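Below, in structure tokens: the form predicted alone, a single chain.
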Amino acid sequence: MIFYYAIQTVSVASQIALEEAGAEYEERLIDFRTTEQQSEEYLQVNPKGRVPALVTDQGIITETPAILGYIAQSNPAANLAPLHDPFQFAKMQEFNNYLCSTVHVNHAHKMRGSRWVEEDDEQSKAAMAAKVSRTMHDSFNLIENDMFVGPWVLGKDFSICDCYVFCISNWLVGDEVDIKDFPQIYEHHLRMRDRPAVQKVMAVHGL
């Protein structure tokens, strides 16, 4: 497999999952500083011009929830998902899709406003950016109180959900949100940092 990633992006979640699974893969860094994600070569891998992307022997997978699900299902011995419990598997998907469709979008309003308004509409972009700390706080408040089971996201077993929420929790400080407002998430964040797979990936990303 070939894993395309960019430094300090949502790629971190899938990269941790690959390491937790003990998967064999090659890393390919995409440099956002030079807009390599829009290069002709990379657009042949992922026409969306975003990361991550995972090249498998069956084809290319994009979107974090899909990549995480693939890693868990193709490495069942790693026990990264409740593969034999349809309800719990759905809850896993529910959690990961909330991170993808809502929480990540909230965060992106800070620096990616031109995805939703015209590039020269500075007033609208500033208004979106100004609300990020509130929407991120609200999202993590919901996760803390209504979605996080404990001690891991889904309960007693570690899963790909833990990789994903840990990745996004790293963004809170930049979004001017105090992670200590969410005791379960904060404790989870600290425990994640003790895991060898996480430490390996964090070193790659300088986090």
Given for the second form:
2 protein chains.
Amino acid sequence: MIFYYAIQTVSVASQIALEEAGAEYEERLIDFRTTEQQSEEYLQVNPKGRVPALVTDQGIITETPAILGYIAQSNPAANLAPLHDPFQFAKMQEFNNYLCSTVHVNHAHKMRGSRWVEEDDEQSKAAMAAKVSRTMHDSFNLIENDMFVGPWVLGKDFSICDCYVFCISNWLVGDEVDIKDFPQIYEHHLRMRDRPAVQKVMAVHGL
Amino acid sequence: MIFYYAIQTVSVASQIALEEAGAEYEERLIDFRTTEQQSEEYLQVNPKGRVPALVTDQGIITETPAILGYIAQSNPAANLAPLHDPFQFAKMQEFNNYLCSTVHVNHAHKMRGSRWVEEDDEQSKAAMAAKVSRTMHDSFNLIENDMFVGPWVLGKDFSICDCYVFCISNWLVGDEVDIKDFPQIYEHHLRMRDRPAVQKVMAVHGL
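Other form of same protein, the form predicted together with a further copy of the same chain, not the form predicted alone:
Full assembly next; the chain just shown is listed first.
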């Protein structure tokens, strides 16, 4: 497999899951500083011009929850998701879908406001950026109080949800949110940093 | 099961899937006109204050891709998803995740801008709303040209992806996008309207 990623992006989640699964893959860095994600070559891999993308023998997969689910399903021995209970599988998906459709989107309003207003509308982009600290705080408050089961996200078993929320929890400091406001998430964040798979990926990303 | 929904919202996608699966469920209408989604009673069901929510014997599921996946996995005879091939399952998820994290989010910038800027910042909210027609057009262009396999979203078999993209395709007219710009999506939309399950749900929503 080939894993396309960019430094300190949401790629971190899938890359940790690949390491936790013990999967064999090659890494290919996409350089956001030269907007390589919009290069003709990379648009052949992912026409959305985003990372990550995972090239498999059967074809290319994009979107973090889809890549995470694939890693879990194709490496069942790693036990990275509740694969045999549709309800528990749905709770896993519910968590990851909240991260992709609400939390990541909240965060994106800081630097990627031009997705939703004109590129040169500095006033609206600043108005969006100004609210990110609050929306990210509210999202992590919900995760802390209503979603996180403990000791891992879904309960007693480590899962792909832990990789994903850990990845996003690294963005909180830049979004001016104090992770210590969420004791379970903070303790989880520290515990994640002790895992060899996490340390390997964090080194790649200079984190 | 109990299915909580609101009129002409993304609930339509899951409701069609429930009908296509032949699932037994009770409907409970949440009235957005009285912001019932923020009532203390409903927040007990879904602390996010959103629809849909599906109450099962094991607990409550939220987030459209999670509910759709649950319906497919718990009604395997209905053949609503590629359940036995991790790659094809991931392609299904990739499609649904694009809808929830990009397309639905684009649409939400028309009426729900106060999620991302101050409630009274009319100028920024108007700037967001002004771009929705373009972002929705671009998203459906990508779906038409790079994602839709045909005759159904994933190929020869009908799936939960068809329920979801049909639901969102109903929003295009309000977003000032001409569905006829996307010939495959338009033909799919008309074909979906012929299905008894779709007609039953559309009648509930006055569509």
